[in-house]
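Heads up, the chain below is alone and in the form predicted alone; it's given as structure tokens.
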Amino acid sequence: MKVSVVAQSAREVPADLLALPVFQLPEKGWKLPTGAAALDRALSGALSAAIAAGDFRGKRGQTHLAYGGGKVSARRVLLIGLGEEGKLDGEALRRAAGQAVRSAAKRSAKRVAVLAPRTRRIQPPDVAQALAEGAVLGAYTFTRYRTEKSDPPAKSCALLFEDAKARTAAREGVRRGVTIADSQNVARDLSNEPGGDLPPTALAREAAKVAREVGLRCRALGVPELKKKKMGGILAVGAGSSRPPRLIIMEHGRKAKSGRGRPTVCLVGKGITFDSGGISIKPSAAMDEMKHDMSGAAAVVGAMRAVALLDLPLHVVGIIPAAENLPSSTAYRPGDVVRTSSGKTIEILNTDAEGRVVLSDALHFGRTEYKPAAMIDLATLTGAAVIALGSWASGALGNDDALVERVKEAGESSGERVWQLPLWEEHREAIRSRIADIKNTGGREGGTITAAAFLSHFTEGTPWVHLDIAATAWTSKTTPCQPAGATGVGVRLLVEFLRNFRSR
């Protein structure tokens, strides 16, 4: 979709369908801001009309439709509730600009145009960012394997801001969150995609591809590669599959040669292409999602994409453990001990567990190839998290606390929410084995934690942040935003953090 700054008033935009977001109403004294209360007389008080007979009070993600006439240009008005105005957030005029194209869709509607709201809480250049974002991700569709399609997004959203000066720095938020909400739909297509397309040779392709197109560096290492590095961990979860694992990394930017320059910061992500369980086979109910276990990996494609497009002054390397988890006469079972690059050992209780298993080896290649200022990995670990958290947050666990507010911090500004969970020395005793170092279950209780807790074994030395997106990486309800499948979860997030980075 494209997405523009215009200087237009509200009347004169040439639009299918125009909307304009309003700031919840009081029941008596209510006025429309000035750009609206403009298009309302030229619409003879259509609007205020709607407004007096209470069809529409401006609470948050209510709308109302009006047709235009012949002194407005859009064919279609469209009032859109953003709540409270003391309570306005990003999230709320993402939602509002998404149920701005969904609508276009719905009606074939091509052009779009949103009147930005004049506020004081948020800054221009946020307002548009945040505008853009939405526009863009309400019109994301996975069609790919369907022969009908219906319901064409619409093409372009127009953004009016009334202000000159505020136009100006629109703009540079516009090219922001065009370039983040396209990286989170790169994200979200690769989650979408079905396993048996979507292999680990398939997968490091496709992170080449990405790479290519906005300049950077990518390689993946195979199985005689893996076996060098002594990568027990990706090669045990990877046996059971015909189809070959993969480490991928992406490179942004250059390593600083002494303790002065840009500082590097690690993103890895889980990139279980498909998880039957393993020998530990899981349920066949809803096992077809499983084709998302890799949303980690997913997330970080997308947050590389956007590094790369934004030129952000860091190193970020992006590190990917990608195996199909699937069972075989070849599969890793219960009962084995695989030894990880970092010389420990794992006792395997659950081939189910695998997730974990493959990011050992992954968080200590980060740590040790890069040594970075931080690291951060994601991915859908837990079904635990699901019980814990709900679909409204990701759970947030890590070795520096400073460093976890700091996501916390980015999560609350891009809309991709994180909750702080414990990890304690007495979760770490928990998934300690009587035959290997550790082992990779701690049994039902604290179960996401327990999992990041055998993680920080491998991450010891380096601030480190686990995010567990099991929860929030799928969706099976449609919002403005986000249809159901692949929420491409932790791309806005990584980039809001990696935009405000800095080295302590």
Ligand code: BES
Second form
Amino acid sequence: MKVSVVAQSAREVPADLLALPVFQLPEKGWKLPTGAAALDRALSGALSAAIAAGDFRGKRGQTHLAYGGGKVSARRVLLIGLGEEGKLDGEALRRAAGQAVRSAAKRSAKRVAVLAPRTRRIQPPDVAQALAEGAVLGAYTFTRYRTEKSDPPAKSCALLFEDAKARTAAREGVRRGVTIADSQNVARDLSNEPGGDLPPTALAREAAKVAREVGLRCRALGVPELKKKKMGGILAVGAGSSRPPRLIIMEHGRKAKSGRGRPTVCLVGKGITFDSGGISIKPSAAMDEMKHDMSGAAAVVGAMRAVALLDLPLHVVGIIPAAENLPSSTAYRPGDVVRTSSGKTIEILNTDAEGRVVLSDALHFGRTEYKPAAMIDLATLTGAAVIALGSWASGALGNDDALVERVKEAGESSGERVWQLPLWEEHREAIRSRIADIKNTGGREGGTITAAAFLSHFTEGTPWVHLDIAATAWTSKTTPCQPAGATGVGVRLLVEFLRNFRSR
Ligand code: BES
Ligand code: MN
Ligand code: ZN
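Provide the structure of the form predicted in complex with the named molecule, given the form predicted alone shown above.
Once more the chain from above appears, this time first in line as the rest of the complex follows.
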């Protein structure tokens, strides 16, 4: 999808589908925005007639399709409702652009144009960024495994900005939006890939490929190195599969020599390439979805790609513990005690609580190797997060409320919302083991929190936020910017967080 900013008017822009996002119109005395009004006149009032008939009011998500009929350069004209201007946010703009692109694809329309709404609520570069993101995300399809090709997505999307000064600023926003959304689509591709075709070594190869393309350093620790570093958590979870685990490390920028300069941030992503549950095997219903259990890793790869392309003035390290959780005669078992690289021991009560076990080594590695100013991990960690928050928000927990707050703000502006859950000393007590330091399950009560309490043992002294993306990493519903399947959640959130990051 090629997104550009053009100077043409709505009447003269050549397009197979021209979208006009319109704020909610009052019952009486409504007036179309300038560009749309000129178009309406050229169409002999076809748009205003639809509004007068009550078919279109500009409600959020509402659409009305009209045809150019040779009177204007666009073949089709699609009115899209943005809802009330007073409630406009980036998400409404992303959705509108996504709707334009999807409705174009349905009609095999190749060239899309969108008239950027004029508003004081959001600055032109941010309007452009959101529209570009929506167009690129809305055009996403995962068709690698289809031999019969379905409708190809739209090819291009021209954004119309009427004001010359806004246009220049908008180009910067488009560049950012396209970079971020393309990176989110990279994360979606990784997460959608079947587990059978994406073992830990393949995930490492894909990360290396992305790194090469955008100029990141990248390496992967194999089993001998994991043994040398005593990463017993990653090794235990990976032991049941003939396809060995990896610890993948991607790096942008360098550690500041003195106290000043680029602060270091570590991004850690759970990379279970398939989670059968292991010996504590899962029921077969929906087990196929566990190919997505590396969505945290996918988000980290996607975010690192964007960080490199945007050349953020930070030292950012992506860390991915990758393993396949399978039952076999070599698998780790309930009752085993695992010794992690931090020295802490874990009593395994359930081999299906494997995410926290691989993260123990990855978090310890990030904390000790890089001494980051902040560390954020993303993990499809608990079914309990699906129950607690549903797909409306990712769960956020941490040891630094100010940092959680900054992640929350990034969630609001990126449209990838997070909601904080408490993390208290009492929760840490709930995972104390009788025979080891901690146990890997705390029972059903507060499952998302006790999982985070487990992780907190490996982040002591480092400002840290854990994001449980179990409910947000994939979806069965298709929405304007999101076909069913992997969402690539976390990429927009992380990039927004990092763009605003200053260490304190
Ligand atoms: N990957 C799963 C969590 C999950 C479940 C994500 C459903 C998305 C949808 C994780 O490894 C897991 O199995 N967690 C267990 C932990 C329990 C055994 C303490 C869970 O949540 O049931
Ligand atoms: Mn599991
Ligand atoms: Zn899992």
